[in-house]
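Quick heads-up: it's one chain on its own, the form predicted on its own, in structure tokens.
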Amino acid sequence: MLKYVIKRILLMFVTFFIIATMCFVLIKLLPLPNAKAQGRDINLVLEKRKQMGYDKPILTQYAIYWKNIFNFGSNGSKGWSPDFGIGEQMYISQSVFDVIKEKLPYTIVVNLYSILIAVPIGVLLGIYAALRKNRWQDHFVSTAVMLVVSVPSYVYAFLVQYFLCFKTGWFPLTVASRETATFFSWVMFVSMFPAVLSLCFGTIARLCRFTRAELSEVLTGDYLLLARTKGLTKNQAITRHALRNAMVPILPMILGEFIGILSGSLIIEGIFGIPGIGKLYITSIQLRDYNFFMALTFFYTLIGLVANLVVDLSYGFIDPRIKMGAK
């Protein structure tokens, strides 16, 4: 198993290290944006520039550029200070990594509460869909459920944003700063709530399909029967039995949507003004900022990257009968 795993997470470094380089390389193959003049700040800019190679070939820049990330206890700081550049054409001679920071918990917190409100929902449509299968129930939330997966998140945004804050006005259509809530004030929650609720449409109708799926599967198992002639109600076969082996490839699917939740707000965080790192994003690439576009790939890709190991070994310790890494 360590072996496995070991394994697994050199080939994640290796993976992630050719996506960068990738991005890196198409990235610095396309025209160098100019650097907008504001006062002095244009002069801190071209010396940055020239400080990160701009003016070498790409696979200088590109080793010059991973030296700064791993250049411990720069600019007089203590621990780890990686140096991802200054912003050239949004946040102007600001920090990369100070303004990702900055942002950062607003995207964390927003798709927290998304995923804290959206799992226990979804798993229970899909429990009650599998026990009421081929009812009126089931195909109510599976006909739901097909209907909410066919409709890109944005549009519930909007349909959120006009009834539930322009024509009820239940709640702000921008959210709350932090001068003025704390992130886990419930302030903050009701000013963020209409962009968790569009969030939560796509989570709660993927967990509620796959689990009705694999509850449907498991209730038909001739271990369920042999439980039920030993003297077990079905509601005790159903809880003892059914869940427990149902819940094998979901737990794992819920933590690779717990991580993975952080890549599904780029366009809801625009469409609410939420100061996150998707709308920043985003911004990014419109305005081809290089330093803030390379910082934010190295996330999400990073993010993705961690998902699927997750995901792949929570298997094993969810189910101690796989053996990961068995020939």
Second form
Amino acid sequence: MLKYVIKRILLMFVTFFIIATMCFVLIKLLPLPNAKAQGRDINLVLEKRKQMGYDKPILTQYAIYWKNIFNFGSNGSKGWSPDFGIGEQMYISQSVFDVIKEKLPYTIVVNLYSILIAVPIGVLLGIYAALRKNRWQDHFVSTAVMLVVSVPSYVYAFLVQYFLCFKTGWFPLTVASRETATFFSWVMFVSMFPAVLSLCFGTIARLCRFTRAELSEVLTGDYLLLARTKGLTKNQAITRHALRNAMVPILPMILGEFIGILSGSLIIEGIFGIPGIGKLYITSIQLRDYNFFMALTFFYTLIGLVANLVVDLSYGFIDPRIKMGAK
Amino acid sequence: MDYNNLPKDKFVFARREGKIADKKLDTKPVGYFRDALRRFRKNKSSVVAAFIILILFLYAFLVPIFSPYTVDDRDGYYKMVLPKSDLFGWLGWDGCTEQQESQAGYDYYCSIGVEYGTSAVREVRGSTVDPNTGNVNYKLYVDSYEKVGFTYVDLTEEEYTALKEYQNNTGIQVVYPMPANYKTTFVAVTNGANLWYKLADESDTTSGEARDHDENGRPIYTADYLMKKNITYGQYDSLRLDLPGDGEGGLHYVYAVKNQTGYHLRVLYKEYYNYQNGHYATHLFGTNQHGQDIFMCLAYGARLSFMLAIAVSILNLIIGVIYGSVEGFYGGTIDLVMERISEVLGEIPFIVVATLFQMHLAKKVGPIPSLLFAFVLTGWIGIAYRVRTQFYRFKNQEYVLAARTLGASDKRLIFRHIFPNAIGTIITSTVLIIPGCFYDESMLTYLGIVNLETSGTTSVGTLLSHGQTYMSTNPHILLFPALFISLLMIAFNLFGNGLRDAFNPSLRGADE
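Okay, that's the form predicted on its own, but what's the structure of the form predicted together with its partner chain?
Okay, now the whole complex, with that chain kicking things off.
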């Protein structure tokens, strides 16, 4: 088991390294934006470019880039202080890593809220549909899920924004500032709610569909019949046997949804003006700030890889019967 | 009896004439596709979905051909006009909207159309008086096409002559008399050409309020046109309106003013539009803030997406099938290496791929081809994976061994004997590439990563991003593209489900 986990993690890093190298080379081949622009400390930019080795061959630059990422204790800082360069077109002369560190909580909090809302609703709806299989309740839920899954998430965002923000004015149009509200305060939650809601629809529908499929498969199992035969009531049999078994594939899926959603909220962040990672990424592309673009590309790649890995490995941790890596 | 030596003559032929053969089957054999089609037809929702897709497809391909508008038609006056249908106007699809207006707005909108016998205000739906200020607030039902009203145009000598000729030939009045205050540049009211009546305030910042009102607050318009002694002032010798006050005291209304480059005229915009384009403006889905017809632009964008998606699915199919076949058929080291390559490629986030392709190639080959490359770079992996799985399932079966023993080549084994087994899943996943493409393309153009603004084309995502800016005031710009893509996605998902069931051989005969 441990050996398998280590092997998978190593493989993941190899994959990451290959992708990172390709992206680095491709981004470096792009024409460099002009260092001279208003409001920019040109000396700092040139100094930084020199330090990042912009005049050296690309592979040397790549080595310097990695060296700067694994930056322990130099620059007078304690511990790990990775250096991804500085903003040249946006957040000018600020450390890329610091800006990302500052934006990341917004994205995480929005996703956390949406998962917290979506998981109970999705799973409960799925259980309900599975228990009422082939009756009208099931057909209703399944049809609704079918429709909700198909519609792109930005359409929900438009609907939510139009009806809940413009028409009724129940929710503010912008996210509360961090100076006035902490992340887990009520004001922040209310201001993020439209975005959270728009993200929820898809997650609820996917979870519901998955739960329904898993649970209705489990419900046909022989051991459930046995449980009933030995005298358990239907509810007992479902909660003690069916649900526990159905949860084995559902929990990894929830994990995957959470990690995956981090990279999936690009468009939602744009619509609701959430100052998160997605917005940063889009702006970095529009303004051609390659330092940000590079760092965020690495980030998204890593997120995708970690999500896959965590989902695969979690099966083994959740269900002791599954032997990871067994031939 | 001696059974070992039976005499030959004891044996009689049972039937000498006619051949003994199996009876021919009366029923027709049911092939794979016929069977799939039969099962597909049983699934009513999928059939409906297929029809919806067909309708949307026809809409996307036929409307750009037959529509009088093009993507480049950006009308500066019919901006953000509402959806209007000549056939279904009675359903409320009439290009009108309810809006709140002050006395000045009421006077302004009511004045439009008085000269040519209609009105921009279809209906006054009540009014409220503010108890504190005494100001009246009107609820008006305004026609978004009529409210454009008049506009000033500057024509060259030839254009002016042509317009006069058109008027003389058709008898349609396009040019209307100039208001006396035509030289003023009104700041408050965007279109000064509509202020033909006596105003309460004639300064640049006029609100458009009329000078006189009756006791109910209704405006009494007094025409206030520019007048000259010479009836052909501005060399206008075409149709004249029979307006009160024209010709009184030897003074005539002025229809055109000559300036350095040509002539300055006041035209009724809807007639002028008809004169220029050969039809009146009727936008089924309204127009956006650039004055583009949404009905046409949406079809155009959808056609682009359809063509892109179909091209992507064909390319993915070809690459995926070849790659997956080679992987699955040869196995071993080849499979291992190829599988690692596709794994690494598949792990690159699509958004990164698309962005990099745009940055590198958009200037050289255009945004659409570079988007196509981005789709193809990673899109085939899913199909290759499915093909590979099928090959692993079938390549060691006896019939393949038999074919190999008989001397069939690798190519023949792959494409003749193993590949047909995978056809069902491949068709399904190829079809399902199309909605994925639509979604990704709309997302990328919406986010502006793929920028189509400069290339004289449009897409669903571009239309959505146009609409988002004006969502609070003009939701119709957003509504139709969003509706289109939602409908398409739902239809494709239903269709895909039906297709998957139809091609699933384990369901064969399950519900008969």
